[in-house]
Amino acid sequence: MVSRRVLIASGVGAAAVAGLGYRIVDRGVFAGPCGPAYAPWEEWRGGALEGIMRPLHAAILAANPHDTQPWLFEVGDETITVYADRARNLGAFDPFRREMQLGLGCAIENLCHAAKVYGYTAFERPVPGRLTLSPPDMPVPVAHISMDPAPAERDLLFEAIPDRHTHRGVYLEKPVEARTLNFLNGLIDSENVRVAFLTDAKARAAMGALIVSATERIIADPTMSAASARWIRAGRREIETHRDGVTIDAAGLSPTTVMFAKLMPDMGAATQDQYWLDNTKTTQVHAPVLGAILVKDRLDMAGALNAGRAWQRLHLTATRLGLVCQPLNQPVECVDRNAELGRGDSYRKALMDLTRSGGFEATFVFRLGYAEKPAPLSPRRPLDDVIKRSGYA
């Protein structure tokens, strides 16, 4: 005769079986990037009655500031006025909205890739003006770009919208050839936004050390911490729900610790600000490549805008080429910090000194190379989310 001790041990036993079992399922422990938050990637062509709003389907794959999807776009007969939806921002992160506007830059270097594919030559009116410190978070118009009708045009650009993704993961050893980065250098066309490429060891690592420093001073500072963790999304269902965020997959953590943080209960911020830093040291600080891009004024809306589609248009065509990158934005993130807060600042000087910027300022730090895997995908939000037909004052 089974003993009252044994029944209750083999159901509490039971219990946790189905919990964890349970646990695994709702988290997605070992799903990955898939489901519903992650369609916009399958549909990114559109559909051919969709007419202007067609472009929008790839404008929302864009890089974009922690992957906040920061934009609206208001679509008239001939016409999209690209908004920036201020809040969904970064807080203390991005006090000016700089990083904000850098990504809108980026969705509207997609829309152009997508126009000329789909019979229309967008013509982008950048609005005018400078970013402020904690603006408040109605949308704000940051660009008009008109359709005109045109022949339909084959852009390579455009194939590699898809297949673009932020790659936080290891990089390989493998140097980058001066004439590919050369070309990658010719794709800046505007006189405003220049790009430096840091291939040396010994600048490299000086610039590693710059990142490292900066993630330090983040971590430390308590405000920052907490509008980083605002924007993590741990499990399927948190994913599912916001559809944004930084996930666990997309992190750059080993597969067994991307495992564990899935199963195990949410992180506090504390843990995973280490977890950040310690990836920082061993593994996002090293790379072939590292890099800035500069401009004139790195508070300069329309210059901002430029800057972003700069970025896309370098990391698209890396990825056409093989490439993988990452944004390390750390240091410019502490120079906009220290501006806010009205204290002593030398991240500015060293990015300027490091990149031998003849007057420019960095406005964006990244990585550069080769990698064994692909990167996850990130979840986007639908188009439905970021249409708006009725107009802002």
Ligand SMILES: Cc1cc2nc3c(=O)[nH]c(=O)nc-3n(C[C@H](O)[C@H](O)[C@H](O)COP(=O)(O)O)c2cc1C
Contents of the next structure:
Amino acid sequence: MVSRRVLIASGVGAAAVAGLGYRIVDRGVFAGPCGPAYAPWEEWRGGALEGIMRPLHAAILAANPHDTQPWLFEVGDETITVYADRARNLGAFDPFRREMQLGLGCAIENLCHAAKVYGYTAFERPVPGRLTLSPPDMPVPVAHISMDPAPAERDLLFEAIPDRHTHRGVYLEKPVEARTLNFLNGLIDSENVRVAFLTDAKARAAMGALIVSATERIIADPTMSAASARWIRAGRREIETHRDGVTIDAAGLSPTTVMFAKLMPDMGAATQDQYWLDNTKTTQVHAPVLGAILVKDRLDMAGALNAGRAWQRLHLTATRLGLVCQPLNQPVECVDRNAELGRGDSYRKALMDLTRSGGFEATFVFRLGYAEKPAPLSPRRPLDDVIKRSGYA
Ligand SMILES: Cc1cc2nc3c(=O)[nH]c(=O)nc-3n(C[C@H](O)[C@H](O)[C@H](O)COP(=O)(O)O)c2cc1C
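Following the display of the form predicted on its own, present the structure of the form predicted together with the named molecule.
Below is the whole assembly, all chains and molecules, this chain first.
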């Protein structure tokens, strides 16, 4: 006869297995990026009856800081006004909302490529001005885009839009050819924006050390650490609710670490920071190319939009060429944080020296290379959530 103790033990065991099973399903431990939060990557071409709204399906797939998706689009009869949704900010991580402005530039770049394919010439008029410290959370217009009917054209970068993803994992030790870098350099068509590629081992090591030092600085700053942690999404439920933020699937961790991170109770900001620092040191500063996008004045609003457009163009082109990319913007985040606190800063000058910037300053640091596997998808909010037909201001 089965003893009472055995019955109780097997009951407890069954409950534990059921609990574990529930957690595995609830947190999407083995699921990877799938479900409604990723649907915009499949619906990215929109429908023929959507008129000038149609290119917005592509716009919302652009790169943007921490996947905050800080955009709103006001659609008129022949124009689209792009707003910065300032409430979706990174706080002390981006005190001037400079990265937000870069992300809006990325969305405008996608929009323009899609417009061409759907029979419009998109003419962008950026709103002039300078970014200021900790602006109010109200939406502000950043660009007016007139959508003039034109013959539909093929556009190779448009076709790369659904395949472009931020790759935070291991890059291969395979060099990128000089002629490829020259080609990428030729994509920068604004006189106020430049790109610097570092391929020399010594220069890359110095840039890597700067990125690691900035990461250490950020995680030692509780306000910055909390500002970032607000946008980290751990389990499936959180992703489905918010459809934004940096997910564990896309963080560039090993498959085992991803599994445990989802299975265990949510890590606090300190544990997340430690993973980030370790991954930065061991993986993310290693690539055949490190680089930076440079501008005359990183707080000039139109210049920041242009720099964002340049990054999106580079990343789309790199995707077409079979390359992968990751922004590593910690040093510039430190420049802004030091300016916010009125602290001395050495990162701005170090970046200028390393990139031989000719008086320009860095607004965006990145790595580029080849990887074994493609990068995972990040979630997106539905297009309906970011479109309005009446004004915001
Ligand atoms: C201005 C800007 C700064 C960014 N900084 C970083 C960064 O420092 N580290 C990083 O891993 N990704 C960074 N990203 C990439 C975003 O996190 C990424 O674009 C976003 O999560 C959406 O993912 P996706 O690019 O794969 O679509 C940055 C992107 C932009 C536009």
